[in-house]
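Read the single chain below, which is given as structure tokens and is the form predicted on its own.
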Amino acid sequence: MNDLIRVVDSPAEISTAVTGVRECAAANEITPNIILDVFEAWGAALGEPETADIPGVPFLRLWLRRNTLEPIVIRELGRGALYGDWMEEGRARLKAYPVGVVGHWPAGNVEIQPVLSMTCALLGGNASVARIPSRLSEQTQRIMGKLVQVDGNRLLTERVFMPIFDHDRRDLHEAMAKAADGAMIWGGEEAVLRVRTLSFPHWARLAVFGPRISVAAMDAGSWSSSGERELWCRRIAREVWQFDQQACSSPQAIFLEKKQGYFAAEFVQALRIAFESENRLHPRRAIQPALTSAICQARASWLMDNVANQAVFPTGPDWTILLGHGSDIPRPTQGKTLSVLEADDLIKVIERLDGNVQTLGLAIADAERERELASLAAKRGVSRIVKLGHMHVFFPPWDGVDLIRPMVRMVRHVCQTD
């Protein structure tokens, strides 16, 4: 493990590791369905006690299932690239070859993400040189250190390298963009900007997940309906509390159509009841004293804007609803904070998102106007619409673009002899 994660202090060590890692990818084609099966076992063992409470290892299981990531390498690779197979195009042949060496720079309060994304490299059969911010390196060293132990014969381990070192050390962030070939960004919208400054090379690949919000929609036949108030606040909860809000496809506000004799109120407290239930599932291990801080300010703020706010809350900052009424998104405070706003009309709803909102979760009774919701939002900037309690179903495309694809070259021959 020490040469695959480890404390970096100078630009040689990373150009040191990075041509070791290219090296190895280069004189060892590997192809995503040999991957695939390394991916199924890393699976399995993070199930293990050690790794199976670390937040978001659920929902990575997930992913590394081969039935999960077979369909994404089919549909944005093709079939015949499963096996490194040449797809036949007319008289032309293309083959997905790797970038070569691509960079990840992770944002830092997603526990699974430095792996997620470099996931996504490794498919397209690239060597992946991955930043761990300071707070993931115990859990990313637990993490990998489940693929060390089913990687036998090292097939993927060998070309990955994950540097550790802080945010603000600009020299070692140039050494790993100027031995990239491409780089996969997340986070923030001053870390995105910082890390797309440094010095790439001209031909290298970028695929950047910026800063984005995500919020749900129910109408009126969904949220009134007294026999399915109980399930849609249990996946509400649910989707809350994964990634503790701080996810970019985390919900962090609903909005509920206005029925005529039905009242917020009651379903607020339905979603009450599915927040204490969650809460004592997957109770909150530690806070930082900033999070307390925004939560009991927000708490604060909504109920002195408008007297008509309601507020739903513990003692402690584990959770709070904020209930109100408006077209608006507010500003989000994440910490499981989910603002809850009665409107006249989703459409109008839909109308004043402003291209910032990548997931919109949906729980809409009547088909034909999901369909008039979906393709407004789409219209909008959003990039995903599905059903509410699937807004963190990891599936490509990501923010509107695929995941493997942007990272292999398709190369095209047209054969002499035809």
Given for the second form:
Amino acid sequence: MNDLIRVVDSPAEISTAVTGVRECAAANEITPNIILDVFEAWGAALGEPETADIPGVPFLRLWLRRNTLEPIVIRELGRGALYGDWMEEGRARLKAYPVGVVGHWPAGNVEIQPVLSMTCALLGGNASVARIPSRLSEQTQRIMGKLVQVDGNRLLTERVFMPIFDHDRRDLHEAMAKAADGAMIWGGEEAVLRVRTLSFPHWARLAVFGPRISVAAMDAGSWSSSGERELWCRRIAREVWQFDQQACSSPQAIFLEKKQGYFAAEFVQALRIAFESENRLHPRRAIQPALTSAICQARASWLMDNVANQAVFPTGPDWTILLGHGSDIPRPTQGKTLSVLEADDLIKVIERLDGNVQTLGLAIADAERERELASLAAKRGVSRIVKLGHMHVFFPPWDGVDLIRPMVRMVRHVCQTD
Amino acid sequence: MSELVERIDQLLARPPYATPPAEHLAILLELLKEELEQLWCRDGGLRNYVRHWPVDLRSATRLADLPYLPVAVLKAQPPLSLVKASEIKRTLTSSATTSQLPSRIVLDAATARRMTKGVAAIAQNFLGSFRRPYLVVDTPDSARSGLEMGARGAAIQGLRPFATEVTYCLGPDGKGDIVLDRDLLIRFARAHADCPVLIYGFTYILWKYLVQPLVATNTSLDMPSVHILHSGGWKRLQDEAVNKETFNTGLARIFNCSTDHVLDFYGMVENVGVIYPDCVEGNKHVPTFAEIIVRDPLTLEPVTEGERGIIQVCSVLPTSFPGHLLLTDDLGELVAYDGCGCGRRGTCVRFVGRVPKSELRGCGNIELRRRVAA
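Could you switch over to the form predicted in complex with its partner chain, since the one displayed so far is the form predicted on its own?
Below is the entire complex, every chain and molecule, led by the chain shown above.
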């Protein structure tokens, strides 16, 4: 375990460890089918008390199940890839080979992200070197402890290295980048831009996920129905609470299409109850003072900039609902600060979206209208259009990119003879 | 309104650090509630903010329950004002070294008068009431009277009531920077060697333009009776690895005075009329017409003694802008709600630093992309 995840302080430590995992991966070809067996056992072990309470672990356990991952492997790499077979394609045959060592730069705000990112590269047969932000080291150690526990033959753990170091150690980032044949980069703008400037080899493949934001939209038939309102509000609260609204898939704003005789303020009252309930279940344990300041600032400027604006919030920074009108996405605050905007026509809202928006969560009663809105959103740059309540469901393509395929080489062999 | 103003003036006339805390907080609560009701209702945005505040203003029983504004709202352009444009006599601007945009504070005649009185009452408590020669470690331009005045100018002007004469010892160097006028300084030191003198400068300016040049030439001035006040934050000095002890020792050596005579005061343009000098225990005290609440960032509730949090400043002095209850961008430690060894009553705090910039904003942070697009 100490070899797999540990604090590093010099580029040499990283180089030595990378050489080790590279050699292991090159010497021992491993099929996705075998990996899925280990993942299945790992997922089961994560249900034990030491790890079950880590944020995101319930999702990780679902992710690691064969039922989840096998279809993804088949869709991205082809059916034969599961057993490491060549796949026939006319006179040619195709097979997925790993790119080599994949470096992972996960965002610091999602506890399970280092592991999620790593699983994608492992399924492609790669070795993985995942930089663990100091803030996530304790949780990641517990999660990886379960992999060590189930992977008795070290099929996977021998090809994984997780150095723990601070984000400002440029020399260590450089050492990781120089040794990588591929990189999966997640996070906010500053983090992504910093990683992209590292000295990767010219052949290295970079897959960047984020930074983007997400929004939701509801037609009048959905939000005005008193019978369904509470259910929708509970779903929205869960979307906002996960990852403290800092994930690229977290809704920052929700647009409600206007309907004669129905008032968004009533919807906001139902949302308030759902937020209060979610806050009781999952209270915040810590906060950065800067986020508290930003939340206070968002409340004040929202109410002072336009006297028609409304807001609901408790005395603490726990959550905030800002109610107003319009078709533009307000500046995101994060920290469970949700803008609820009444709009005359959702088409007008979606027409104003752009490539900044990753996910559009929809609650649309009319299926034909939903397809129309989805097509328009896709055209405007949105990468995921899902039912409101499923905005965080991690399933490829993510950000418009497959999760396994970018880190494999699809080798084509054109047969000389029949 | 006139009754309200009269009550503010009565509070301002009290000794600044003698009111028992319970009485102090009760007076402040009632006055601030009335100010918010009477003054904030003049602005639609402020009215809307108070209306949505989770605690009803009239039923609030604690100072901490009243609606406070994040200090950044005072960066609004045009500045937030509670008086007619014709009544504005001066606009103060903050230094904005870290936040880029300065706050803009409008003063009418009454607020400006209370600002002067407030600073004078506090400074008098620390320095004594007599007038003395006043050496300003800055250029005359920085305190030039005009419609707009920066934080440095406001601080310099705030101490003028203690001056028999004012001398500025910095001037332009002709290359866009400023430089110490050594001859003038030495003449001033010789003329006032044996009498009490008041010196003021921004912390960084004192270090860079007075201490460093004099240390470099091994110059010292024999002025044991000086009191040196400085303000303006430590960020730039921290960047140069200069801490408070080094700073105080450096100044004390230059003037051949005790380090006790070097007084750091925390103050912000937005908190007009209130400065917070260090007492002999190293704490910052709040005068009767103001209060500091240190709020836990997790709950925004006031912290208990010994805990740290975000500083909120409260003041009854402004009537021309909504500077009554401001959540600052500074972190502080609540030392005690009463009972400081220096004898001053009420809340005492220590300044810890600026609220650090958020580091982890996750993959949902698209700030730069939006900025570039804009």
